[in-house]
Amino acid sequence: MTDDTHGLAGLAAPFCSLTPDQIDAFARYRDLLIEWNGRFNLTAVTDPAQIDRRLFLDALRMVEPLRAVARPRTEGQPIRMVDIGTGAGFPGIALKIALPDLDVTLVEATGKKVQFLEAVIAGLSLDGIVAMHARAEEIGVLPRYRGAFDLVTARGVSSLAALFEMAAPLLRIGGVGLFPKGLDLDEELTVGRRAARMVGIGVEASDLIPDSETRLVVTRKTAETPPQYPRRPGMPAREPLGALVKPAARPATRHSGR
């Protein structure tokens, strides 16, 4: 273990406490990354001490905001998380070390990413967490997922609006959506909002990360989603809900000569 990672546990003071034995497991988690990153492309951040503060700190820092406004379905049961297109395991294999409670689902499109994010569950012993090969928009539509999570992630996959209609149908009613974004968001917030209307879900807050360049865009689910969404994979990315159509061209006018 490098200085650099025990140094995690300093830059990460203010948002939670880590103890030896979960800095150990970023180390191991950090030393994963950069192995299979010579494999192939799981992340542009290669450097170590850019990897904790980068990758690990932004997870981090989203900590506090999950306990206060995340709530098991039952009391005395854990959190029920889902990570969507959580690509090499940001922000929820850095949060399920910070917080072991948490029963996490990661949801990734790309094979090779899984097979790097089931490398690092069996290589640091993670329990109550899994990684699959699917999309938001695929298991959205399963009874099985439908309704399931308390609380749902996304780290940098979309646009906000995609993003509700990929999330809102896998919440229970009550369920908190946890998405961070970078600082300029006032544009896409206008159409998401209009978006998580009509997928039953309400945007709560958009506030600045502390010591960041983070706004941490918190919704709440209200209503049962329709059964129309998700549409099918890409609809959301591609024609996303609430965005502003067009009016059609008015056809011209004739006028009789004289």
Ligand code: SAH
Second form
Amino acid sequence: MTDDTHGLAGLAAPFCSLTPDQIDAFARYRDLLIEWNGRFNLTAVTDPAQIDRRLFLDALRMVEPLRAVARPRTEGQPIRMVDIGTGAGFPGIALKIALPDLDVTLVEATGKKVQFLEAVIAGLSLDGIVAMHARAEEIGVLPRYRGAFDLVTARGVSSLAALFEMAAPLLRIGGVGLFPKGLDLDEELTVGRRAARMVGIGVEASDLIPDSETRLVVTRKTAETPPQYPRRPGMPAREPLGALVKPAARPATRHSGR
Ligand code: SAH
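Return the form predicted in complex with S-adenosyl-L-homocysteine (SAH) of this protein as a structure block, the form predicted alone having already been given.
Let's see the whole complex now, leading with the same chain.
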């Protein structure tokens, strides 16, 4: 039975059509979010209508741009996507429900959120999706994940410069990144573009998504990421590539690591 009491299908219609099964899956996802939020603080968004508008619809607005730019490595294979800092599954699980053919890896640093992601994957009987309890910087140095993905997403996780350093190693050459961001982005983009060049990706667009308060930053990997990236966990956010760091703030040490 379709439970679309909140009218998600109608709200999503201008940019993404949903079948009754997909509406059901979103309804169950919404119920699990509300149930788990009572126990753990998963997301600040707790009201059902707000879950639809701010979490589901924001992710569904990425469906068209994703279709426009992302391609599998080999024709006929699924698009391999990694969602960095997915939190309670945004945009990763929402995109998986909308585009069931995606092969999705959710990466999340907080264990209790990973437990929730696993409960959603099981509760909605999703396949072709896994949740990893890890930091993006940790998997970016593993041969199994380096260059393995056609598409990277991340929402609300970090600055562009930090995201680019974490995302680029995971992408294959030609792979794309989709990063929803707020409207006031110019300064972050300036630093981000410098960081992008250092890790082998180019910024292709940063346009406003129609009828939203989101600019979608679209990147493409054009060159191999130098092996020193990503730096160790925490560094991409703490000392963003491309930022103008005062030399005096970084005393030289003989064993400074990377
Ligand atoms: N993308 C979700 C969650 C945003 S909150 C949304 O849009 O609602 C940011 C999340 O990123 C947190 O859950 C945090 O634990 C996770 N995170 C931050 N840095 C990370 C990293 N380097 N690797 C993996 N997860 C990270």
